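The chain that follows stands alone, in the form predicted on its own, written as C-alpha cells.
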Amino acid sequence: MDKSLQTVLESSIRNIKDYPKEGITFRDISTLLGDPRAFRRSVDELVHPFAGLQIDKVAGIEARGFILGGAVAHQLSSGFVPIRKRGKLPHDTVRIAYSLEYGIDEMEMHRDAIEAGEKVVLIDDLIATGGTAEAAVKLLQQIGADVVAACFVIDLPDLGGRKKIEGLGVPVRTLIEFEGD
C-alpha cells in the first residue's frame, strides 16, 4: 500500500479500546468521514480499480456502507442499493439470515433493486469475521447479481473474514489492515 495513504488512514481512524466489550479495539471511521482529505482519499482508492468498468450498482451495508457506497456509486456513475436490517425497507424484499457471535440476524434488500446479471460492487467500512459481508454477498448472488468485488476500508485479517468472501468467488479489496482485534 502507498505509505501516504496508510499514514492518512491511520491518522484519521479513531481506536476505541474495550468497545463494545473488554479486549476489543473498535476501529471508528466516523473521524475518517469527518476528515475531508481522508474521506476523499478513501473513496478515490475504493473507486480506482473499477473506473472505466461498467459497474451497474454499488451495494452498501447498513450504516457506514451507505456513506461510503453512496460516494463510490456517484464516482462510478452507478446506482446505489442499500442492504438493511430486516424490517427497514418499505417495498417487496428478499432477505437472508446470518449468524452473529450472540445469535442470528437478518438483512434484506428490495427485490427489484438489482436485475440478474448486473455487475455489483459491495461496500462496507470494515471486514472482521466476515459474517455480515458473507450474508450480503449471498443475498446479492441469490437474486442473480454478478458480485465483482467486496470492498472495505479496514481489514482485520486475524479474524478471517476476507477468506470467507474469497471462498464465495468474490475478490476482496481493503485499504488498511489492523493486526489483532
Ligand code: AMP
Contents of the next structure:
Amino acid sequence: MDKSLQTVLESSIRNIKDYPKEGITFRDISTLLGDPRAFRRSVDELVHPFAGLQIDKVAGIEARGFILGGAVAHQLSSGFVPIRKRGKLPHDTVRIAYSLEYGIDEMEMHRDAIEAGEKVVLIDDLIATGGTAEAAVKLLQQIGADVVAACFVIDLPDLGGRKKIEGLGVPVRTLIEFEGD
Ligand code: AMP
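Output the form predicted together with the named molecule next; the form predicted on its own has already been displayed.
Let us now look at the entire complex, which starts with that chain.
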C-alpha cells in the first residue's frame, strides 16, 4: 500500500460513527469528491493500470460508482454503463438478486449495454463484504462481458470482499484500506 496515497485520500474522507446504525463507521467520500486534489488523485490511480489498454466499457454501481466510473471512463476513452437498483432503467434489462444484511435487493443493467466479449472495468467507491460487487460481476459475466478488473477507492479488508471477487476470476484493485471495520 502506497503510504502517501493512503495519507492524501484518508485525510479527505469523513468518518461518521454509528451511521447508518450502531457499530458501523460510514466512510463518506462526498468530502473526497469535494477536494480537488483527492478527487483527481483517486481517478488518476483508478485509471493508471488500464492506460493504453483497450477497455470497451467502465461499469459503475449506483450511485457513488457513477461519479468515479464516469470520470474513469472519460480518461480511458471508454463507454460508461450504469448498474442500477431495480426499476430505474427504462429499456430491456438483465437483473440479479443479492443478499443484504437484512433481506435481498436487486440490481439491473440494460441488456444491450455491453456486447459479449467486451472488456469491462467495474468501479465502486468501497468494497466491504463484496456482496454488491459480486452481484455486479455476475451480472456482467452473465451477458458475456470480459470483466478485467473490479476497482474501489476503499477496501475494508477485514470483511473479506476482495477474496469473494477474486474467486470469480476477477482481479481487484483498491487504493486505500481501513482496518478493523
Ligand atoms: P458490500 O456489498 O458489503 O461490499 O458493501 C459495499 C457497498 O455498500 C458499496 O456500494 C458501499 O458504498 C456501501 N458501503 C458498505 N459499507 C460502507 C461503509 N462502511 N461506509 C460507506 N459505504 C459503505
